[in-house]
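Next comes just one chain, in structure tokens: the form predicted on its own.
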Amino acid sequence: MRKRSLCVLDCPDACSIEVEVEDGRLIDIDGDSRNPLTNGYICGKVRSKIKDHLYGEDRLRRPLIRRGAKGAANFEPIGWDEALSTIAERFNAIRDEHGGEAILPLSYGGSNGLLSQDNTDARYFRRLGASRLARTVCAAPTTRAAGGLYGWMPGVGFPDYAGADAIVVWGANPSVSGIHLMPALQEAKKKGAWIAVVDPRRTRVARMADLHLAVRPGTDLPVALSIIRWMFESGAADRDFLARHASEVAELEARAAAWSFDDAGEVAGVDPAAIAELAARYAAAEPAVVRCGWGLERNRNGGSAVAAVLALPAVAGKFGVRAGGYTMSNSKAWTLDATTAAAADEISTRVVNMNKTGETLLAGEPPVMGLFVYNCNPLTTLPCQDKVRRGLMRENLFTVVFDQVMTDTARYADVVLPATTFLERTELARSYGAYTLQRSEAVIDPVGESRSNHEVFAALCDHAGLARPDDPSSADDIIDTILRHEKRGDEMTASLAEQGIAFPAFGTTPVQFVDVFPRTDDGKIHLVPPELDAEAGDRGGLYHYEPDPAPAPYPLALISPAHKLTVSSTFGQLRRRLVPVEVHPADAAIRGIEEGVEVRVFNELGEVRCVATINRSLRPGVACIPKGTWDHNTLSGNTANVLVPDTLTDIAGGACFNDARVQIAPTERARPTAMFSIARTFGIARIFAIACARVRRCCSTAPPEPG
């Protein structure tokens, strides 16, 4: 039997999908054409991994309770009623003894479904008086910058990129994440479009581009400001457009004046002539569009860097034509608010920045005594991994993990609850790339005793004595409540019921400054938004560049971009091979590192032991361990996040993953074996070396090193 559904994993595209089901079990999965952007094509991650994710050995099938030491993953099954009663009683006791703020809910984007977060869960935690979470691990600086400059104006639709004369892809890699932009880029290229990519790596998109600007991590800001300065000084700035539609023009011009192409090139480690070419080609093209991603926000200058890149189309006057302008996140095209279904007042309790989770668990005031983790895997995804692990190891911390599989974090839980996947529950989801709102029903039977998020948190309210008779708790009631608050709620409800999908009033390919406009209070572009400038005041204000903090012993910038096999950390349990650290040949030669040898990647925060692979696609001075790596993917049981500081971005308190500065050195076991040399001769060195390293890890008598 064929059934329709949708993917709600953390990706811009929100694919509509079709599945084949037999006796309540998934047989096959493919795309369908309801979402015009994805149009029947889905990524290889979901297509190849979802069945193993659903039915694999790591899938959680029953509630579990800890019976051994924390971190040992020694659990025994219990019933749902016992699990919910245990959680409700412990959290009520924590509230009564320590206050509600001693309870911390920890969640992020493991599901982008509106039924999976901010409805019955918000109800439960608000009524407990729990601490509030600032979800800042990703997209916080970009969201704040896009809101400050444009009021979250909807962006250029991906299909329109095919008609652009010039395209700048800055800090994004759509060949791995948000793949449905790729066909439009390829079509634009065939038509003669000029494409530039700004990224420390030579990605697949960079290889097809006319210009690749391989900037040092953290230096996007001066490069963007140098382009703005040149446009103002050369006459390429559209001053008429700016006079009509923008404010703080003179202030932006003054702040960019410090950065010439030469200065920016020196700081970013790129040829100033290449920056000049990007500026000239972009300014001359009509139409021209900028795809701004999330990579450039992941450092101390992240918010200012995003703001500077988003200012480019305003200064150049690229709006008002199809395929002209920019695209960031389009989630704000919808004003949907899942918390309308919480049926609970907003609480005024402390706010915990999730990038400080480790510090908060170890030294928060009041101390966190109860932790509830859902829709995320913090031990794998948050900065300062060692702090997070030590916090989870506290015997006086009662931890609940609600997930689909036994994650690295779940191993440290006191109670583990099995969650449904998006195929096993009703869901409502908006895209942040495509302009779609979709609803789907469960298409397969829940695996084991897994339950949906909204169902479990509603049940917790019951067990905790916090439920009220008029609480919306069923999937239908929650969806009806969310849509009832929308101007076009009835229209969207009808479209969702008939087709499973709805679209904004302006369609799926809006023209900026024709169909959509800035949503700021005065309708203007704010090039130096006062609220952002004030927020960045301690660091010199918006657009102030803070130099690289790297101390001399740690000269390499470690980045952790998205990987082609995982969605953040989702599907990481299925990636069983060791994950290598990637280094440029020049950096490897200096350190005596050969392909496949075992190395230490370290700084003052910790170390990762893994194998090395030589990658000419990196710029010199940059190393790479992808995000979403689990502890079983390294020799030491640590990942790149053990090397990442918990410092924050200039605005919005974002994570500074790309501010990790490290040294890499061969270990005492790094010398390639004779067999490895033979394998290298036949071109299979990397595969052989990784296999050998994995055998060494498995056969070692020493336990994996702690964080």
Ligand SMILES: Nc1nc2c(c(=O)[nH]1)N[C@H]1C(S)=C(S)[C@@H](COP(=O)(O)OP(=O)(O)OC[C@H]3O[C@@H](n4cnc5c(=O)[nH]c(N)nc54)[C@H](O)[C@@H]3O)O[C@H]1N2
Given for the second form:
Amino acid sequence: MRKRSLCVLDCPDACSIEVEVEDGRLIDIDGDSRNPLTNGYICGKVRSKIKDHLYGEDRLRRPLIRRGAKGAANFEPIGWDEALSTIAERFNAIRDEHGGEAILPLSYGGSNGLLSQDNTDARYFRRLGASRLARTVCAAPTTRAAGGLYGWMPGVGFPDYAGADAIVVWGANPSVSGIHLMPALQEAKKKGAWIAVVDPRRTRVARMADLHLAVRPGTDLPVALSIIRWMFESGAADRDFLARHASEVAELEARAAAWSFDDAGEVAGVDPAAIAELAARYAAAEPAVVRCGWGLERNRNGGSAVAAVLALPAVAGKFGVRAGGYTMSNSKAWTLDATTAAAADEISTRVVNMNKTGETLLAGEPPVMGLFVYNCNPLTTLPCQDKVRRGLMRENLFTVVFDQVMTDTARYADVVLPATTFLERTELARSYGAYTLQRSEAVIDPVGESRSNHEVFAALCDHAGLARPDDPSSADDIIDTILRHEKRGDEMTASLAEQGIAFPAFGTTPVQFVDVFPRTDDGKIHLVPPELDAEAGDRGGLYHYEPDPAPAPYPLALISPAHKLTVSSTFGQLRRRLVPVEVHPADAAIRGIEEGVEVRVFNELGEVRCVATINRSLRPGVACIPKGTWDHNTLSGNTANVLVPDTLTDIAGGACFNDARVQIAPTERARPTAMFSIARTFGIARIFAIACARVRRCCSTAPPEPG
Ligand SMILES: Nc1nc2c(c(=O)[nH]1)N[C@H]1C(S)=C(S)[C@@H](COP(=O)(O)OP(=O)(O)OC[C@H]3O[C@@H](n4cnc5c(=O)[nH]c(N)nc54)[C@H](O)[C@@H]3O)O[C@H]1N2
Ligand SMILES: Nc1nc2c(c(=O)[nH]1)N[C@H]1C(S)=C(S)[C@@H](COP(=O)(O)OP(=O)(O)OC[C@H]3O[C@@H](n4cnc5c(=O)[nH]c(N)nc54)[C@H](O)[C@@H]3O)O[C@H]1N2
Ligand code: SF4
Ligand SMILES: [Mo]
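Given the form predicted on its own, state the structure of the form predicted together with the ligand.
Following is the full complex, with the preceding chain placed first.
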């Protein structure tokens, strides 16, 4: 039987999906066209991995309770009732003894559904008086910058990119992280559009671009400011538009004046003439659009860099035509707020920045005694992995992990709860790329005893004595409550009931400054928003460039971008192979590193042992281990995040994943074998080398078991 669903993984595309189901089990999955952006196809990872994710050996089927040492993943099944009573009693006791703030809910991006987060979970934790979480691991600086400058004006729709004359893809990798932008880029190219990519790696989009600016990680700010300075100085700035629609124009001009093409080129390690070419081509094109991604936010200058990139279309006066302007996140095209269904009073308790989870678990005041992890795999995805791991090892910490599969984090839990996937429950989700709001019902039977988030947290309220009779707790009630608070709620409800999808008032793709305008208080673009400037005050203010962190003795910038086989760490249980560190040939040569050899990647925070692969698409000085790597993917049983500092971005307390600075050295066992040399001759070196390393791993020192 064919049924319709939607994908709520953390991806801008929010695909509408069609599935083939037999006897309540998934047989096949692909895209449909209700969401016009999906256009009948989905990404390879969901198409090829979802069945193993649903039915594979790592799927959690029953609640579990720990019987062995922490981290040993030695569990015994228990019933739901017992699991829920155990959790409710333990958390109530922690609240009574240590205060509610000793409980920390930890959740992020596992599911973009409005039913998965901020409703009954918020109710439970607020009524307990728990600590609150600042969800800063991703998109905090971009959100703050886009809000400060434009009040989250909706951006150019992806299909409209096909009509652009110039496209700048800045710190985004759409061929991996949001694939439905690619056809529009290809069509634009066919029509003669000029495309530039700003990225330290020569990604697939960079290969199709006319200009690739391979900047050093963390140096986008001077590059963008030098373009702004040139526009003001050369007359390319649209001063009429700025006079009518923007504030702090002179202030931005003054701050950009510090950066010439030469100075920016030197800091960013790129040819100043290439920056000048980007500036001139962008300024001359009509329509011209900037796709700003998240790669440039993940460093000490992230917020200012994003603000400067988003200021480009304002200074150049690119709005007012289809395909003219910018795209960042589009999620705020909707005002939908799941917390309206939480039915809980706003409480004033401490706020924990999730990038400081490790430190908070180890030395928080008050100490965290109860941790509830859901929609998140913190051991794998948060900075300072070693601190997070040591925190999870604390004997006196009671940890619940609620997930779909046995994640690396779940291995450290005291109680594990099995969660449904988006195919096994009702869901309501808006997209942050496409302009869609979609609703879907369960299309397959839940695997084992898995349950949905909203159901579990409502049940926990019951067990904890925190439920009230009029709490909206069923999926229908929660959705009704959320939509009732919307201006066009009735229209959306009707559209969702009829077609399973609703669109904003402007339709599927808006024209900036025609259909949508800045949503700042005064309706203007704020080029140097005072509140952002104040927030960045201790770093010298907004647009102040902070130089590279201590290059010696760790001269290589380690970045960890999105990978095509996982969504963050989701599906990582199915990627069993070793994941190599990618090194540029020049960096490899001076360190005596050859393809496939075992290396140490290290800094003052820790060390990852893994195999190396030589990759000439990186800029020299940059190494890469993708995000979402699990412990089993390296020889040392840890990931790139062990090397990532828990320092914060200039605004919004964001994560500085790409500020990891490392050294790489071959290990003593690194000499490639004779067999390896032969294999290289036949061009299968990498496959063979990884196989060698796996064999070696089994035969020699086993990687440390977590814990
Ligand atoms: N397949 C897949 N898709 C995903 C995800 C995934 O993990 N896998 N994750 C989803 C999520 S959670 C998000 S937030 C989005 C992220 O989507 P993207 O914004 O595309 O995310 P990243 O891969 O983090 O970074 C994009 C690019 O920025 C580059 N980069 C790194 N540092 C810098 C820098 O300092 N300056 C510049 N200019 N570029 C830099 C990287 O090399 C990378 O190619 O994708 C979503 N889609
Ligand atoms: N080194 C490095 N690390 C990074 C990044 C980076 O660039 N570099 N990028 C970061 C980014 S962009 C992001 S968004 C974060 C994401 O970090 P996380 O939020 O930890 O995202 P995931 O790794 O996808 O883990 C989500 C977990 O939620 C589970 N889950 C999914 N749906 C549900 C549900 O309905 N209920 C419950 N209970 N569980 C569910 C999934 O099975 C999965 O294990 O990672 C960050 N980590
Ligand atoms: S992960 Fe993204 S591209 Fe893949 S199915 Fe989900 S929404 Fe579509
Ligand atoms: Mo993200």
